[in-house]
Every structure is written in structure tokens, then in C-alpha cells.
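The chain that follows stands alone, in the form predicted on its own, written as C-alpha cells.
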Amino acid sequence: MILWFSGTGNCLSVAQQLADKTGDRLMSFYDAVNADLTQENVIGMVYPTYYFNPPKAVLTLAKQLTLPKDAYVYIVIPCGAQTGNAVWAVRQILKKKGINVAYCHKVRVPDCSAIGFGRNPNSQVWKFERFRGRVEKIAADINARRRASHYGNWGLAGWLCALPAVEKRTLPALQPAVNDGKCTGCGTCARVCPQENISMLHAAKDGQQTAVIGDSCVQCLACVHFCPHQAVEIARKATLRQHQYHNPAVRLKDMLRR
């Protein structure tokens, strides 16, 4: 079983490629929490790194998983550049459950957060071809049940970014917000949000629906990249259509939780 968490499809795409090459099945982290995985012999986890750490949702969900202690467990991190403590933090959670991670690695993909800093993630699609062989190697290692700890150690950058004082300063840099003047109430952002953290409310003035982002945002930026009207913005900066990105192998319907 391969568990995945994805905002714009990079991790889902890598998980799909691994599933094709290993013959395994896919399941989102959210569904895995309520699933019986105790009979699985192989458990894979594919998720991104945010601020040199796992998404907070992944940390929360990992604590709720019930996994067999004798399974071959591996972690693969699709990321823009550095993994930070993305592997190490989840390994610590699993270790407390008596579960050892046998293998970990990373695959570089376009950096979805680049849009928050005025850069175009689509300019990084060259990573797909360059790291295609990495995915094939990882799949071969998994099929051979190899043990290796690539990019799985503790790192200072991840530790620093996880400090509350640092988080307080860095998190607002990628905090999405809805521009009411552009929102048409289509509901795409609410349906694509993995946290189900976006609600559609009727405005008191004209009764038109508008999206409202709640307090459980994990900054996956799915709402920013998938909004067809560029109505979800970061730090109140206009979202450019040409800077919106999602993995070309993944469709919107693949990302919907509801």
C-alpha cells in the first residue's frame, strides 16, 4: 500500500509511478487513518516537504495510523530541492510505534511554493525528465526490499523552521486568502482542499457564494493553483494564471476529496 498526501499533484504522480512499477495500491493518508492496514506487507509513504519539514497534516495523520510492525516501510519525498527533516520527523513518530523505516529517498519536482515568491513553477518542469531515472531506481530498490537511508537524517534547517518563533514569521509568507472581488463561488478550491478547510458562504449583501478559508490550512497551495479565476492569492499579491501549476499527469478530479 502506498499512502500519499499531495497539494498540486506532484506527490500523487510519483506515488502513481511507484504503484505502476511495484504493483502496489494507492490510498490517501486521510483514508488510511480509518483503514485496516495490519495485513499489509509493504507500506510506502509519499508526501512533500514544507519549510524543511513534513506538512503538519502528515504529522497528525502519521500518529493515527495503525501499521504492522513487521512491514517493509519506505518514505519518498517529492520536493523542489531539500528534504530537511521531512523524513526524520515521520520516522520518529513511527519509531515510537515500534515501526522502523527501511528505506527513504527523494525526487525533485517543480516547487509549487515558488508562486508565493513571484516565480513560475512551470519553469521547473525540466526536473521531470532529469529525475525520471530516480523514480525507476527507487521502484527497483523497493521491489528488491533494499534498505537505505537517503536524506533521512536530522537537519538543522528543519529544526529551526519548526521553532514556534520562526514559524510565526515564516508561515504568513505562504498563507492563501480569497480575493472576494475575483471569487465567483464556483467551489473548486473547497473541493480540492485536502484539509476540507474551505467553506462556501453566501454573502449578506447579494447572496452570492464566496469561498472562506478556515484555520486548518497546511499551505499545500492547492486552492491557489487550481482556482480557475485566480481568486486565491498569497500575501494579497495577484495570482498570475501563467504561474499556476499542477502536475501535468494529474487531473483536477484526481485531487478532489469530495
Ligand SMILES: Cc1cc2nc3c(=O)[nH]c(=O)nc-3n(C[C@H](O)[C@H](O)[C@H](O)COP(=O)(O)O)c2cc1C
Second form
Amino acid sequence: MILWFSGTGNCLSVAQQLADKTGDRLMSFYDAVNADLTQENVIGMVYPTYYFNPPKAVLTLAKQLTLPKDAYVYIVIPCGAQTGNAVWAVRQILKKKGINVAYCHKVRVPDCSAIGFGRNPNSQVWKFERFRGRVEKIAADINARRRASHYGNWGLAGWLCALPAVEKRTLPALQPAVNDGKCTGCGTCARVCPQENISMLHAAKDGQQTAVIGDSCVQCLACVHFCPHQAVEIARKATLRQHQYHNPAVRLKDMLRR
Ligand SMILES: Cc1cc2nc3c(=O)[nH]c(=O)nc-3n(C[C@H](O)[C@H](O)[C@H](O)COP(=O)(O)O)c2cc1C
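Return the form predicted in complex with the ligand of this protein as a structure block, the form predicted on its own having already been given.
Everything in the complex follows now, all chains and molecules, and the chain you saw is the first one.
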């Protein structure tokens, strides 16, 4: 079983390619928490690097998973450039459960981080060409049950970004927010949010539906990138169509886990 977490579809696309080449099935991390995985021989995990760490949702969900102790477990980690502690942190959680991660590999993909918001991630699709063959190699390694770690490091950056004082200063400024003037109440953001953290409420003044982002945002930015009206913004910077990106092989409906 391949467990995935994804904001723009980059991780989902890598997970889908691995599933095709290994003959395995896909399940979102959220659904995996309630699934019986104890009979699985192979467990793959595909999740992104966020601020040199795993997404907070992945950390929380990984702690809740019940996994077989003797399975071949691997992590494939898409990132813009450097993974920092993104593999290490999940590895530690699994180690406490008595589970050894046999294989890890990073894959470079277009970087959609909130820090660089306003750059055009579509201009980085050259990475798909440059790293063509990477996923095939990883799938071949997995099929051969190889044991190896290829994910680089930058652990110090991971530690720094995870310091509560740093998070408190930086994360709120990078939080997505809905521009009520642009929101049409279509609900796409609410459907695509993996955390189910967006509600559609009726505005008091005209009764029209508008999206409201709650407190459990993990900054995957799916709402920013999939909004058909560019109504979800970061740091009050207007979202333009060219700022929006999603993996070309992934459609909105693929991203909806339920
Ligand atoms: C909030 C955020 C933080 C990120 N931080 C990093 C990082 O520290 N290092 C890196 O190489 N890429 C980073 N990225 C780039 C992502 O790894 C990249 O955009 C990837 O496509 C995300 O996969 P997903 O869209 O399937 O969730 C970050 C992206 C986001 C949204």
C-alpha cells in the first residue's frame, strides 16, 4: 500500500507513478489511519517537504498508523531542493513503533512553497524532464526490495524551522486567507483541503456563501492553487492565474480523498 499526502498533486503524481510500476495500491494518509494495514507486505509513504520537515499532518497521522512490523517500508519524498529532517522525523516515529524504514529517496519537483509565492512554479516543470527516470529507478529499487537512503540532508535547517519561536514568527504570515471580494462560494477550496479545515458560511450582509479557513491549516496550499477564482491569497498578495500550479498529471477530482 502506498500512503500519500499532497497539496498540489506533485506527491500524488509520484505516488501514482510508483503504484503503476510496483502494482501497488494508493491510500491517503488520512484514510490509512482507519484502515487495517497489518496484512500488507510493503508500505510506501509519499509526502512532501515543508520547511525542511514533514507536513505537520503527516507527523500526526504517522503516529496514529498501525503498521505491520515485518513489512518492507519505504519513503519517497518530493521536494523543491532539500529535504532537511523530512525523512528523519517520520523515521523516528516509526522506529518507536518498532518499524524500520528500509529505503528512502528524494525526488525534485516544482517548488510551491509559500515563501516563494508569486514566483511561477510552472516555470520549474523542467525538473520533470531533468529527473525523468528517477521514479522508474526508485520503483525498480522497491521491486528489488533494496535497502538504501538517498535523500540528502540539511538537518540544521530542519531543526531551525521546527523551533516553536521560529514557527510562531513565520507561519502565521504565510497562512492562506480568503479574499471575500473574489470568493464566489463555489466550495472548491473546502473540497480540496485535506485537513477539512475550510467551511462555507453565509456572509451576514448579503447571505452569499463564502469560504472561511479554520485553525488547522498545514499550509499545503491546495486551496490557493485549485481555487478557480484566485480568491485564496498569501500575505495579502493577490493570487494571479500564473501563480497557480498543480501537477499536470493530476486533476482536482484525483485530489479529493473522499
Ligand atoms: C509550505 C511549504 C514549504 C516547503 N518547504 C520546502 C523545503 O523546505 N524544502 C524543499 O525542498 N521544498 C519545500 N517545499 C516545496 C515542496 O516540497 C514542493 O512544492 C512539493 O511539490 C509539495 O508537494 P505537494 O504539492 O504534493 O504537497 C515547500 C512547499 C510548501 C507548500
